[in-house]
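Next up: just one chain, as structure tokens, the form predicted alone.
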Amino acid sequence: MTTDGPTPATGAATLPEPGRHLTSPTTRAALRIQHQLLFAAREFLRGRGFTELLPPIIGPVTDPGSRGSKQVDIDFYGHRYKLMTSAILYKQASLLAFDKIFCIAPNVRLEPLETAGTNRHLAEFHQLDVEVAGATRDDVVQLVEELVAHIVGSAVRELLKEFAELGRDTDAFAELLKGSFGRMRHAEAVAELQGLGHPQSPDAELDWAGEALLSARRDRPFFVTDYPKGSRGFYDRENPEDPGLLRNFDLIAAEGFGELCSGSQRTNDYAEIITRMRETGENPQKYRWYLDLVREGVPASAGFGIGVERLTRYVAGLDAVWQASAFPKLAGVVSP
């Protein structure tokens, strides 16, 4: 792995000056890899009949499930609006126009200050978001597998010089490029972590340290599925055949890089969504525009979001996710 300038992992949450960062060979090689990943993703998805949409940046509400980060309020002509933390609600709504959509969505989350030292969190980042009408969780898990294998393979074929500049051994992707990732249920992940002495709660999402532990023990990406109800947002569908578990998943990279992607089969049942909102402490009135659409009828669907900078960090073999952003924003660090 390579680095230019001080990183939060060394103790000081600082970033290099913009001019030094943008002219760094590491930055330029990483951003060329990122460009190729996005080029190949568009190529793959358009070839599968997906339509690319431009997502909103502000709205009356945004995704409430963001692991302890804070939402950003703005004044929109006297109304309290939010900067998007995720495009999830708009992805579901967009299926009224097209059956298969994707977008490259900007997101802002005011992460807790301690995340400035994790090397895997940004306050401003992008997601490759995908949603498919009529799909199941297993359908989109397979789509993620094929998409990631395609785009990483494209980068490896086209950018050998950049990988060499970064010192990234592309043999690390040998298992990934076969297109078959590992799978484990959340309960299995919890059991493995507890067996390693890590105090992972069976009722919560895997914590960052737990993700890294599991990730470091594997040589290919793997899915963690079937998170417990209450650990995720109100839009994840509960499994009627296994009550208390959700039809959702995370994709976790190998080599200790941690989570890259989250997704699920969505619920589109109005009464179920209202119940789930109340269970998670959300006020349904805040989501009136979304609930009106659900009541009128939005398609059942499944989808996912891949963190663009996190994926770039993994593929490029970078020390920190801020190296995969031209203008990085870390929690609590004043920067351009």
Second form
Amino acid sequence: MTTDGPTPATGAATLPEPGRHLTSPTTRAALRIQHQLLFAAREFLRGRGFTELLPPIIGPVTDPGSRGSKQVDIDFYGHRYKLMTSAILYKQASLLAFDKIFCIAPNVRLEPLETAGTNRHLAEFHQLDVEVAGATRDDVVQLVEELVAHIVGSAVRELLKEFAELGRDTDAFAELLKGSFGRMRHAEAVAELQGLGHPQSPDAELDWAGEALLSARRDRPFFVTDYPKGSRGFYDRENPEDPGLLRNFDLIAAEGFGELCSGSQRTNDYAEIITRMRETGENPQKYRWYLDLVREGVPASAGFGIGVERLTRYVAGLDAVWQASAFPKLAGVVSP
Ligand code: AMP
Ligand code: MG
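Can you return the structure of this protein in the form predicted together with adenosine monophosphate rather than the form predicted alone?
Full complex below, order starting with the chain above.
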């Protein structure tokens, strides 16, 4: 990993001056890699028949399922609107126009103060958001594998100088470039973590420390699938053959870099969504526009969101995710 620029220690996060950050060779190399990843993602998805949409930035509601972070309200002509924490509701709705869509969407999440020192959390970040009508969870897991292999391959081929500048050995991607990712179920991840003495709850998302622990023990990215109901948003479809488990997944990077992507097959049944909203403590009244569309019928689908700065951090081998942003925002740190 690189050492250019300060690495925030837990509890004492800082960011370099904007001018210093933007002219740093590390920042430039990281942003060139990010540029190539996005270019190659567009190329790959267009080639597969996807339409790129511009994402909304504000709306009456946003994704409630973001662990521990706060949403930001804005005054929209006397109505309380939210800045998007994720595009999930809009992705499902967009399938009324096109069967395969993607967008590169900004998200704002006021993450807890202690995340300023995790090296993995920004308060403003972007997702490469993808949704496919008629797809299953396993279809989109395969799509993620092919997409990530394609875009990392493109960066590795095109940007030798940048990888050298960063001291990132691209041999780290040998398995990834073959499209050979690992797979484990959530229950197996919990068993491995508990075996290592890490107190991971079997009913919850993997916690940050647990995720990093599994990630550090692997030399290729891996999918964790079948998270338990209750650990994720109302939109992840429950497996009818395995009640209590959701048809969802995360992609976790190798080498301790942690989660890169979350996705799932979606619930598109009106009554089921209402039930799941109530179970997850959400008031269906707030989601009127979305529920009206669902009642009229939105396609069955599956999709995912890849954190663009997280992926860049992993590919570039950066110490911290803020190094993958031109204008980083860390929890509680005042910056432009
Ligand atoms: P989530 O909806 O929380 O699963 O987020 C989707 C993806 O966005 C994650 O897999 C991460 O790659 C990325 N992500 C989520 N939260 C953050 C954050 N605070 N900072 C940077 N990336 C994030
Ligand atoms: Mg996630």
